[in-house]
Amino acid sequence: MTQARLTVEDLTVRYGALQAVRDISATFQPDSIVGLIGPNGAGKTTLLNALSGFTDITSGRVRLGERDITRLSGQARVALGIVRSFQTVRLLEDESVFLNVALGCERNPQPTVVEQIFSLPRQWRARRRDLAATYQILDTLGLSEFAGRAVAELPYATRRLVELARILVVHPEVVLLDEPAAGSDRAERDLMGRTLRQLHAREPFTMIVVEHDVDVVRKLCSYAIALDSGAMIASGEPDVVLENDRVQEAYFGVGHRA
């Protein structure tokens, strides 16, 4: 891994007259776990979309290390190691867990059509690489026993882990997670938090997590950024941010405390 910083400078995303994200500047340090918090409509998912190339940036810049990636497509950013999940699970429900995870290997350099037609050595090296990576991440996430089962047969929390495995199979630089434990009960949310911490400790990467559960943010993240109405209103250690008066007001209204 290059361990490059992901930086945004005066980032603004506008949809017509609506400023979904406005003038956000932040540096996401390598190996960090950053929580994005804020009420509904604060701009959290829009910020992830801007970082991952899923939405156009109206103004400002996004950099990975010294490279300006502001105008790169989502596919080009994936090639640089920036990957993301979504609020709803996006898997091939009727296909096996193994196939769903192995599809993530398509982000690796793949052999050309000619190399495949003539079964040249590079094709077989790529195949062995991708198979080994798939088996490894399945084992790491405790999914090996489900490898041959259709995703549709699995409980929701396990499908979430399958999605996570597909993202991590190529050892990305930056992982953007949009409410990875959404729809889960408390035990499942705690399991997801522990899993993410263990993965990050084993092979550190920059992780940016949109999360509504403040308890998950406290336990998982080393840094937090609070948004409201598209603007950053606080940043710092999670406990400090969550006790910030502006954050309290945004979440709970004037005069209310967590």
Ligand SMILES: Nc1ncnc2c1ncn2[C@@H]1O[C@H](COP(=O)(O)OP(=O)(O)OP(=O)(O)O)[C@@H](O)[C@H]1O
Given for the second form:
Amino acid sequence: MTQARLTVEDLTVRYGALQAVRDISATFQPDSIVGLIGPNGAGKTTLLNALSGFTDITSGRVRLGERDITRLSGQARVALGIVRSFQTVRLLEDESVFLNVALGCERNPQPTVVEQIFSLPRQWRARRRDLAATYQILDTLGLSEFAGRAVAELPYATRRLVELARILVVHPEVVLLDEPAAGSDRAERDLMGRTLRQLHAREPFTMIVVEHDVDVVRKLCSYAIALDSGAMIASGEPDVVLENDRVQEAYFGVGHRA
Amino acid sequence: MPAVLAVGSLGNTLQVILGGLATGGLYAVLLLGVIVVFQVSKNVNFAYGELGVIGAFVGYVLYSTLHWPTPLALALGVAAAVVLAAVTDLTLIRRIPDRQGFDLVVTLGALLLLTAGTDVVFGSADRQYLNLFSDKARIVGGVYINAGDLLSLGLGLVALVGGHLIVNETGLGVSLRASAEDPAIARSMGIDVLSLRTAVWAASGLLAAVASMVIASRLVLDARYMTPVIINVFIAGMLGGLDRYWPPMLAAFGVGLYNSLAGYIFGSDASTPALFILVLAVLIIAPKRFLEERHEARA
Amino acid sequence: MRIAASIVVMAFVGLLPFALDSYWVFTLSEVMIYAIATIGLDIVFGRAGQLSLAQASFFGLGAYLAALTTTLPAGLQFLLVVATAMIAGAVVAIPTLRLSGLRLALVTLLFGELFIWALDHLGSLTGGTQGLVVPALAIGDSNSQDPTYGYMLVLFFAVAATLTAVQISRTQFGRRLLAVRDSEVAARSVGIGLVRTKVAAFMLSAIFAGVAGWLYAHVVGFVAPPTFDLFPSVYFLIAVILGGAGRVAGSWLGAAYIVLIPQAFSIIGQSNLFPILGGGVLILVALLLPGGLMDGATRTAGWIRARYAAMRQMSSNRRPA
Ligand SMILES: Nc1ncnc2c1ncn2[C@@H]1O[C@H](COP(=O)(O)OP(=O)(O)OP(=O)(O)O)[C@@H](O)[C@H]1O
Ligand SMILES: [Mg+2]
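Mind sharing the form predicted together with the ligand? What's above is the form predicted on its own.
Then the entire complex follows, led off by the chain already shown.
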């Protein structure tokens, strides 16, 4: 379904003296699943922030298809279908699962506030459309039984799924996931991996996943990029990247080098 | 400057400036209490000025009704405010739910409660407070210098320098910030966070009481006289930023001076709109970084 | 079922003024007027989380507009109030967009101070601290200061305000407000425009307050600055928090509290005790029931239901044995 290719050219993000992301160039093929790996502080989250408009880009470009989106606001990028999750889930904790997921319908064309308040016909249609989409994604992700529950009452792994549902409720172009299985146990990690694969197979989109779990990266991703200290140190087939010496070194230190 | 000169003589102008700086000095004393409380607990106390009012009232009742020696009466007034501030922390602030804005709501409630309570207990009549030197004056080089003004200015300078030494130059300042940033880490550093917070609140009560007594000696004593003062103090804190030190403290002097100059030039009626214009102007020109107060942890 | 219940309630409320004496009818009108303004504050504070201490100023704006435009037809007055309140809401919202917490509270408070200052200093227009007498608004063969007619007039707007607030909960706009309150990061990540949402919330809340003030002037017949200064703004805040942020029924409850309790105190001749109670209640509710009375009631009901179900379970388990 997706056609547009996401590319970054010489992307650098600087915080004061620190180069959190330095000179990264990469192409994310349409409908591919790309794993982003690297030790703590490597710049993975910062790269996602730069792609989603959550941080200022110091230099370089980001393109979606032919379009230069380097200077677009986060809001404008969401409108183009670039959506993201967060390393620590960001949900409205006191509100229901349903409401949190329906929030993602913001990407559907919404009637004006006046139409919404006076419940004019466009609002009826929009409401019907958004409710249907929300129930459908809740069903797909097995969240229906929690629809009326407050998010704060749910276990962490379930809240991750709620955040995922919020992203996927309207079909996205590019999905950026920041450690979607962090804080989950083995079984939950595998489940998250499988869920992502199924969702992607059903209605493809470009997916960039930050993930520390080697197995998940191997099974899920068609391509991998390794970062260390903000720089790209390897890219290619996941198996190859994971075996790469520099990647091993970055993760395990010199002593463990084979 | 020409506008000022057109209105009055150089002597008058100097006098207005001195008066403004004296007021600013009292603002600085009060603001120091707000800053340390904010730095240790990230809370702001809307009832802060009212603590001072109660201290001033207790002192007043002791010396004028019970005829106790003035220094003792004032000291006990200050002590009352200190205790009340500590009690506020112990009974209210520690229990505030972790929701944005609830510290403001709770202390607004305390403001209402204490103001109305003071009204009921002490009556709503205006009273003349002790003079605290404001009756002693001398004319130096055409400038009418009031000892009360000098006292206020002196207190302000002491607060400015003393606060700087405490907040920026001692381990205490580090402990304050550590407690606010991450209580768990602060605790592991051996800081007793809760006691430190209560102690800081108590200290803020002391500052509030001292400033309130001096202000009462310049105005009148009633249940509400500190409300406009405290609004100006908060404005200075807002302009400078409560998580910093020098900018807000200097802003306290600045607001005092600005107010008194605006009053001198446009009449005392003009102080509300003048202050409003100042705040709007700062809001419009201040850079974004300067205004961000509550950061959600970065993505 | 719900429709039938609504009809019964509406019939009851509609017939109420014929059963009560005019003092209580008038008092109920006041409750409804304050409910409209409280619902407005609930939109900007309860839902969007923007602590505003200017609600009484918007209320006053509507009231003084009513007092100054008595010669205009009612419909035109209403439109003028809505338009002015919208503009005023935007004027307060736009410079404060980047603020939150204390700074927002302070700047909105300053807007309130400025409003009172203007009332005091435009004496020839506003009557200064003396206030203004507002002639009754003619409605058919009666007028707004007739308790029953006034009640009906206010009831119409109160119902409209309530329905609007309920409808907002059902819309994406309503969800945007909550997202702005609870997590600006989450809001941005789904593409919500923070600026537009905050400004819209302020404008709506000002419209509610403005219309309430307009009704106040016509029903009460007199406007003066103390009704619109900082303390009433704090009372509106109390009403929202007491009832429960984000809940329309809570706003009604809160409004009833801030109108009826002071009356009760003045009936027993102790009107200066109300602020003490008000402050105490604000503290207690914020500390003990941060979701407000409505939330507390829902929880209690849930608890009772759970207990009841458990008891049923126990007795039904026992029976076969
Ligand atoms: N907004 C910011 N301001 C200043 N420094 C930042 C900011 N965001 C990230 N950094 C710094 O940039 C570096 C890279 O951080 P980033 O969060 O991108 O790492 P990461 O690869 O996601 O690490 P982790 O695996 O721990 O999530 C870190 O040193 C971090 O402290
Ligand atoms: Mg990260």
